[in-house]
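A lone chain, given as structure tokens: the form predicted on its own.
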Amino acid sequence: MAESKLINPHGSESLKILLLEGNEKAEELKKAETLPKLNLSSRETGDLIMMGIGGFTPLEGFMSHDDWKGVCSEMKMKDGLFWPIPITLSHNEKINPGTELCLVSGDTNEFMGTMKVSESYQIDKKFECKNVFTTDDMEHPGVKMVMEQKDWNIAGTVKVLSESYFPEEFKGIYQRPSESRKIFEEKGWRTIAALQLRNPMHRSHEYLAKIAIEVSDGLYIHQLVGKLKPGDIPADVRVNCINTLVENYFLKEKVVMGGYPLDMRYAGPREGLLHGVFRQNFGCSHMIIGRDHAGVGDYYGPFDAQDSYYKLWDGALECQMLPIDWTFWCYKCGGMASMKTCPHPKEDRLFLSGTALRKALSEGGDIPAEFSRPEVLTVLKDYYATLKEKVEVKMHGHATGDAEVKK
């Protein structure tokens, strides 16, 4: 077989696949019906198929005590691995070491996996997140998770019995780690940029996905297919949102769209963080990291994302960042520009974002012809008129350009 011209995974050389298959999987299945039963979270449930699926190699399990509290403070766990976000699952009560469980989707029922208890630990929900997040805050949407997190914390090794519907809800888009890299091998490519999506691709989305695309062999459109806060676009409006614009606008040998099963945790640099590692491992050698990446409000500055990958230790992460700047429409230069190539003062600019565009949707309000691809536009104002209530939708400074500062 020919060596891989990819990427390695993090921390590992090959993929750390958690989930069964066949036989093993029917065995472990049997076996589950007669275990104590866990319920999980949305979030909890995208982690565990995450780690299912090596999309979170080379975890093997949720988090212990030590790689909580190392994960929180420093990004490392305890064997010194870099690990931005802990990955942690919550009960109400403690569970004694060696103790099995059956892990169950809180939201379909489903069995997902099994777990072995190797520790139970209570934790300083305010200390975790004003470390992830910044802030504790309960108006944020990712501390509000934790701190409504059950008491107590269960650590050990897992073995993942299901996928979910992602599958089949969402076939064609999503992808496990080993599917994604399938498809670099066979192509050829050794660079390839990922491009982390949670909103419909407006301009200057579809801007920066093209510089990438000048500068690496392809692009990954890496979008996230679990569950967003309230008032964010659903995840099959914006598949088909950004198949649409791929259709019509790129190159489509020069482009992959997948899926991936996460709920969005909007811990801003942080998150990006997080986003490098699994992009690491679904074979992208590079993350691209623009204005707000992973924001939410006025919580982080523009390029805090961009700022915790320059600080990143030697050997902390091997998917390199590819960095841009602030991207807006410019009248004057008659196109997209950025903070890098463009004289004109801010007058000149119209600044797109994720949230102005769901707030002018929301409101019916009028949306400048440059601001998304009138295919795009057609979509989503299919969408919204199909909505009996609309979720008021806040604009911040980084949406508007108010916020606009240098790096």
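Keep in mind that this is a model prediction, so the values were computed, not measured. Residue numbers count along the first chain shown, from 1. Note that the rigid core is defined as the largest set of C-alphas that superpose within 1.5 Å between two forms. First, how it differs from the form predicted in complex with another copy of the chain.
With the core held fixed between these two forms, M51 has its Cα displaced by under 2 Å. The two forms, fitted on the rigid core, differ between these two forms by less than 2 Å at the CA of W68.
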The other form holds:
Number of protein chains: 2
Amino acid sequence: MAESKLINPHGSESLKILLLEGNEKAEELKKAETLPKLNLSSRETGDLIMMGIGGFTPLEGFMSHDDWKGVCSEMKMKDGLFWPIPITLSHNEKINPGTELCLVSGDTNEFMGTMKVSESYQIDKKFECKNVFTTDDMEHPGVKMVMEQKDWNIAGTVKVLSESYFPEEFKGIYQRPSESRKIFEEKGWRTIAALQLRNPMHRSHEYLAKIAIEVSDGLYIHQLVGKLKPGDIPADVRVNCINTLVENYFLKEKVVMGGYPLDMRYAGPREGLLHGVFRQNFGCSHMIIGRDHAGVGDYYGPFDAQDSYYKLWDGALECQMLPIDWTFWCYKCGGMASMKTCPHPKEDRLFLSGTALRKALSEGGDIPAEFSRPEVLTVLKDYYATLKEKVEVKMHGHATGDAEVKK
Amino acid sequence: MAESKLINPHGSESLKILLLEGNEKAEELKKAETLPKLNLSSRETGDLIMMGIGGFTPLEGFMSHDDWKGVCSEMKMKDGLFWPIPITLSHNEKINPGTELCLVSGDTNEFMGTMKVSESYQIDKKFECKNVFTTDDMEHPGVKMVMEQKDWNIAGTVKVLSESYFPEEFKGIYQRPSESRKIFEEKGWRTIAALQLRNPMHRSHEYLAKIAIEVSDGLYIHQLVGKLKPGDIPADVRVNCINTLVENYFLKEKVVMGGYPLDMRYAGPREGLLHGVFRQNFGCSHMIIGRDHAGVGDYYGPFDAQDSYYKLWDGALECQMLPIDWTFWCYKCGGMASMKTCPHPKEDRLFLSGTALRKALSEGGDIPAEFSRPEVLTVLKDYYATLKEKVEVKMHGHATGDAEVKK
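Compare with the form predicted on its own: the form predicted in complex with another copy of the chain:
Whole complex next, starting from this chain.
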């Protein structure tokens, strides 16, 4: 109990870092120029960077057929290691084993890494989707991503050459597991709860976060800075909201903030588990799982992600879940509460639908301070105002166009 | 993780229950009448009942010299078992080993149990006090209790015959570990946090309790119904306050309430540890340790009890601490908060000294709802009003007496 050592990375005593630096990197880059090129999707690029910085410890590359199949059907790699979501790379044709490839970002054309092919295989995409997302409905953004993959999965170990634009564009937020671990160690923390964020923090998230702080040494607010589905609040606005909230309502020494480069898969329970796996790699002992974690639409029950943790076999995952119920302001309680702590009827509680919130934000309606801190609302209202300006500019242009047609 | 089994009792796979029932009890009672009698102090009676109901599992009787010494100096019984406070019985003369005794309650003259003496020994009381209470100041109520013990400690295994007046006088509250465990099992709980109470619950305690509920399956509000120092709120008033609070502000299915028959020792950190030991026996996986746990006066630092948990050796105690910082209402936060979660200056926080609270309660001053729930304040004000009446009756009687003298 007196021990101050951080939790080990997943399935390993140390981080498996595949990112090359210095001379090694320079030489590999030179070689990469001579290799056949393979374009990465945005999701694949994020996954590759995570392998580079040790966020996906102990993975050494994109998954083989056996790993893929075990992960889909029973969340186990071939060697028995717990892993909840396939980390795969697709291409439109098979590639001979032994071939070395240069992996290129489809977004930026940057050389992201090299790969030594061990296997090419075809998959039943619907099998993957039904297992991982519990649905093969193309309306599900994660399913769509898988169904649009190319025909062949290419497996093999990788060397990583770049972290892409993340360190620059998300300066001060983007963080490697070695960095978060160093900060936690310097603070003498042992129990750290990770808060996954892909939305601005309102008071319900603040409440989750503060419960976590009350019961652990510190909080790691870990934001997704990869891609989201259209309509979600962009990362820079969100980072701004969260900085403002922490600045005004948290004890700064109890909070560490970081960002990670993955795209959302919206895989609900399975993604909730993946969040535990890589938070462990970032040094966190606990993963906060709230209501509808990593969900989208109505594909998952509000506490499916919590259930997925309860159903894990012993020893699957060292990072423990910190489950928190649905939270809200209750006027009778005179404070934040949850379904586990508040005995009062619905009428006493403050609920605001996403639609009502967006309407109030874009049209300037009132949002109670019990729902969101005024400082955060200011940031969001500014963002919605710029959106509105864009829409107005577009509409104005369009109207002019129409008028021209009418001429 | 999916396992639903409750935590094992301390140092044992099952509760060590020394309370006899039915025929066994009837026969032992008959024998007891023939045995030499030994009077128990109130503290010793409470300890004996705890051994009877399995609350002090795995103890089998009052401690031997080696156990006493190990517990005092390193919190270890002779066999290595962790135990933080001596459980001893004193008498004014030595008793031959092998003697059987009838243990009689000094308060009620009831036959409480029998004991087979294994050893009589004298102790350095100051050594015990300095180790257990960190002081030998006679102003400390726990020290006073030890210093006033008789000259010989009598060790030996016990059989327990009665739970005294507790089951009757604290009907619905007094509870055996087998009963709390049964309730927890029926509820399917696995993680249960124990809240130690010897005072009415104000909002700061409610906040501790609710944090515990948020992060576990349920809360065990476990009240001391043994003796306190003069001036503390009596158990029946306190039980009333807590019932009222739970009734109005908690989800009843998340809370189990129980009472235990010990006297307060005010041993701060050591008593905080004992609280963990016997809560484990009652089936709790976690023990809430807040500010100044089990303290009195200025003998202990506000977080000494938490530190005592951090300093335990691995495997000493299975029941884990749930440490909570100093809590209060913060007007800037607009909610309950603690030193770990609130960044605002003192001026924004609501603090009420015990003196100010007692003054407002007895003189009818205003106490903000952010400090205590109005329903709880009503119960307390009623109690203080009866106190005042008693004082007035006394004063009136005294005045009359004076007047008579003057005649």
